[in-house]
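The chain that follows stands alone, in the form predicted alone, written as structure tokens.
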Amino acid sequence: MTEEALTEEVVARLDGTPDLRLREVMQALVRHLHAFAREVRLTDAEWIAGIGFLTETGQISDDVRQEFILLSDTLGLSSLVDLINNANATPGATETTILGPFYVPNSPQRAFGDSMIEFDDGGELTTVSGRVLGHDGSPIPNAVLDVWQNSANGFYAVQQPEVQPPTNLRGIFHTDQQGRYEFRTVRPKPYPIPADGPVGHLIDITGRHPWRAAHLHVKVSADGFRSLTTHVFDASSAYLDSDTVFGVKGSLVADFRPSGDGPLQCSVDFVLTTDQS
């Protein structure tokens, strides 16, 4: 049997897959995976090392830490999937970007203008405000903003259960009748992805840095509109041009401006696409 004949036999055995989309995906996966092995002339030792890497990636993952998402992020796959699925976005709509591995559902409901700060570690106080709009510029009342970010020490609350309250720097906010939102927080900081697992080791041995540019995460949703998963990046942050998960888009970069003796101010509007678009 030749290398090419083996590939075609494996593909042929998937011909009976009842789900047509699953058949398409699995057959393409086999062709590309076999082509990769042939291109690099994969050795037995390298194949075993790859199996060990994937095994370790699964073993370190749990309900808090998703190492496979981190792997997808650092290989650019998450950002590629995001680009594929949002290629036909309405012009002028806020761009999407990756979810990231630290999203936790069911954040606390907070009122307009409330603070998300439940753990004081010296971060720069910041007020984030703006509007949620339709692509025609009309305000969207009662839109939902699910916000989460890291603290000044660089960690998300979910990473430090013995240090930070579990809902620190997390919150769900709603827009008012004019489509406005506002909340108080701290300025986000650049941070390294978790480097104590297999993905961190891979980043190290390939000569890359592990740092993400400073950002807020926001999921925005409203009836009749497509849900948006995006970031707000700090314009003065390091790593904007080398974010380790390839998540930065220029339109998502915003200024955090001083406002006299008060907190920093960051103003960002989110523009949603209708479900029919």
Given for the second form:
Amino acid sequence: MTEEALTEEVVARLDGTPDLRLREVMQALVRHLHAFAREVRLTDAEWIAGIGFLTETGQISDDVRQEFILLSDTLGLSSLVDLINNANATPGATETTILGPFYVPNSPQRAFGDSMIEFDDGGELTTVSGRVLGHDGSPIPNAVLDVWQNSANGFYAVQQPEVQPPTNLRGIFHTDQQGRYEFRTVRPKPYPIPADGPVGHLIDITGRHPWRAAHLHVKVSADGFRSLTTHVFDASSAYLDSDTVFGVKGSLVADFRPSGDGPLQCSVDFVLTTDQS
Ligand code: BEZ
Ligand code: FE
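Right, the form predicted alone is done, so what does the form predicted in complex with benzoic acid (BEZ) look like?
Once more the chain from above appears, this time first in line as the rest of the complex follows.
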């Protein structure tokens, strides 16, 4: 039996998979997995170390912590899947980026201009405002913006149930009749992804850093438009060119501008694409 003949035998064993898409995915997976092992001449010890790593990754995961998604994020797979599935968006539409593990559904509904701050962390007060538009530039009234971000201490509320109120720095806002939205918050901070598990260890032994550039997350949706999952990155943040999960796109970087003695101002429009495009 040669190495190549073994690969082809495994692929052939999958020929009878009734679901054609599953067959395509599994056969390609086997071909690429075998090619990887051949390319690096994988040793027995490395194979068992890999099994141990994946076992640990599963064991540390639970309802709240998803270490496999973190692995996908830090290997650039999440961003690659995002690019594959959103590359054909209408030109001029706001670019997408990864969801991340800290999204919690059912954030509180907040009114136009309301604050999301429920915990005094000493962060820099900021007003975020702008419009939600169709790609022809027309304003979209009653669009929904689901927003979440970290506190000035670097953590999301979901990471600090004993410290922050669970709905701190989360909120659902709607655009007005002119497509405008506005909310008050604090300036987001750069933060390290959870680094105390196997993925953090891998980052460490490969000489990488675990930091994400400062950002806030937004999911924007409106009837008749494709939902948008994206970030707004702070233009003055560290790590914009080395974000550990490869989520930064130049078009998503925005200024947080001083405005006299008042809060910082960050102005961002979101341009949606229609369901059909
Ligand atoms: C986030 O932006 O919340 C995030 C994304 C990927 C990994 C960890 C955190
Ligand atoms: Fe984040």
